[in-house]
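Only one chain is shown below, in C-alpha cells, and it's the form predicted alone.
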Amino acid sequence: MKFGIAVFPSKKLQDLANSYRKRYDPHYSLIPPHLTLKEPFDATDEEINKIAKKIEGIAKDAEPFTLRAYKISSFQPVNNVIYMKVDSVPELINLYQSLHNEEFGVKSQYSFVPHITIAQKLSNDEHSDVYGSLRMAGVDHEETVDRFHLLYQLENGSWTVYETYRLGGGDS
C-alpha cells in the first residue's frame, strides 16, 4: 500500500487553496490542499506498524511550528506547479529531516521546499497565466500548526488519514 506523511492547514487556508486548485489541480478531488513532509512510499501492513511507531516518537520530539503562507510562487522550469510558499521555519526543517533519516529509506528526490500546492499539470501557456494572475492576488496567512498526519492511498487514488500525530507528544 502507498503512505504519505502530510500537513493539512486550517479550514481558512484550506478554502482559499481549494479555490485555486478546484480550476487549476487534477488532484483536487483526491486530497485536501497540504504541505508534504513525505512524498508517496510503499510499505506492508507489517512495515507501517513499525513505522507508525517510529513516527510517533519523531511527533514527541517535534515542536509545534508556525506554518506562514507568503507568497506565490513556482517550480518553473523543473515543472508547471505553482504554490503558496510556506516559511522554512526550525521545526518544520526538523521534523521534516527527523522524517527522512536513514531508518524511513527512500530519500526524496527533490530539495525540501516546503509549500502547498495550487496549481499543477499546466501547460506553459496555462502556467504564465495563471501564474501572473495568482501572483499578482498573492498569499498572507499565518497560524500554528501541533499535528500531522500519516496518509494512505485508496484505489481510487484518493487519500485518507491513518493516524494523527500531535508534536510534542499531545494525545491526538
Given for the second form:
There are 2 protein chains.
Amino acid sequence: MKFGIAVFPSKKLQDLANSYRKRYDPHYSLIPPHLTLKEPFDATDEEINKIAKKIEGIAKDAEPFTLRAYKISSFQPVNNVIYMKVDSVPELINLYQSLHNEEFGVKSQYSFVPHITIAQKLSNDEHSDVYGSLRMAGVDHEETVDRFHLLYQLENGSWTVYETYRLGGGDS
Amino acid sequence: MKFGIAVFPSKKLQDLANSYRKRYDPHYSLIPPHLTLKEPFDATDEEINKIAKKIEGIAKDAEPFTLRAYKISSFQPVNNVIYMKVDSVPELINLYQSLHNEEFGVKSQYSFVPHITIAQKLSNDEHSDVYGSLRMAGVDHEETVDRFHLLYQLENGSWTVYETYRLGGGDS
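Can you switch from the form predicted alone and show the form predicted in complex with another copy of the chain instead?
The next block holds the full complex; its first chain is the one shown before.
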C-alpha cells in the first residue's frame, strides 16, 4: 500500500489553492490542497503500524509552526509544477528531517522546498502563460499549523487519511 | 464552516465502493467512501474546538467495532440512494447515539441506518436498473474499525480531515 504524509492548511488557504487547482492541477479531485512532508512510500499493513508509532513520537517532539505562503514560484526547468512557496521555518525543517532520518530508509528525490502545489502537468506553453498570471496574482498568507496527517492511496489514485498527529502532542 | 463525522473503511472496501461510485455517485471526487456517523452541521472555529474535545471523550468511551457490509440496499422511495448495508452492532449504535445526545443539539433527519453510499442522484429509471444489477452483485465483507474522523467542507464541496479519533482511545 502507498502512504504519504502531508499538512492540510486552513480552509481559507485551501479554497484559494483550489481556485487555481480546479483549472490547472489534474490532481484536484484526488487530494485536498496540501504541503507534502513525505513523498509517497510503500508499506505493508504490519510495517505501517510500526511507522505510525514512530511518527507519533516524532510529532510529540516537534512543534507547531507558522505556515507563511509568500509567493508563487515554479520548479521549472526540473518540472512544470507551479506552487505557493512556504517559508522554511526551523520547526518545519526539523519536522521534515525527523520524517526522513535513517529509521525511515526512504530518501527524498529532491531537497526540501516547502510548497503547496497549485498547477502541474502543464505543457511548456501553458506553464509559461499560467505562471505569468499566477505570479502577478501572488499570495500573502500566514497561519499556525498544529497537526499533520498520514494518508494512504486508493486504486483510483485518491488519498484517504489514516491518522492525524498533533505537533507537540498538544490538545486542541 | 460545515463539519461532519465519518468512518473510512479499509482500502479494500473503499476500492470496491469506488468501483461503483465512479459511475453512479456524483460525490465520488468530493470524499472517499465512508460511513456517516454525523450528518453535516455548522460550527464556528471556536465552537469546533469545544466539539472536538467532546468527541475525544466520546471516542475514549467507545469501542472498536466490526464493520460487516452484508447486502446492497436502497432508501427508495425516500430517495434514490443505493448503499452497502452495514450491520447495526451495539458498539456502532452506541457511538452514533453518543454523537447525537442533547449536548450536540443537532438531531438527525433520519433514524440511523449504518451504510456506505455507492450510488445517488439517479433518475427513477437509472435507480431501478442500477439497483437491480448491484443487488445481484451483492457484498460480503467484514473488518474491524478502530478509528473515525472529524472533517470540514471546502467551498468546492470536497471534505478535508481535521482530526482522527481512536475508538477506546487505544494505540495502533
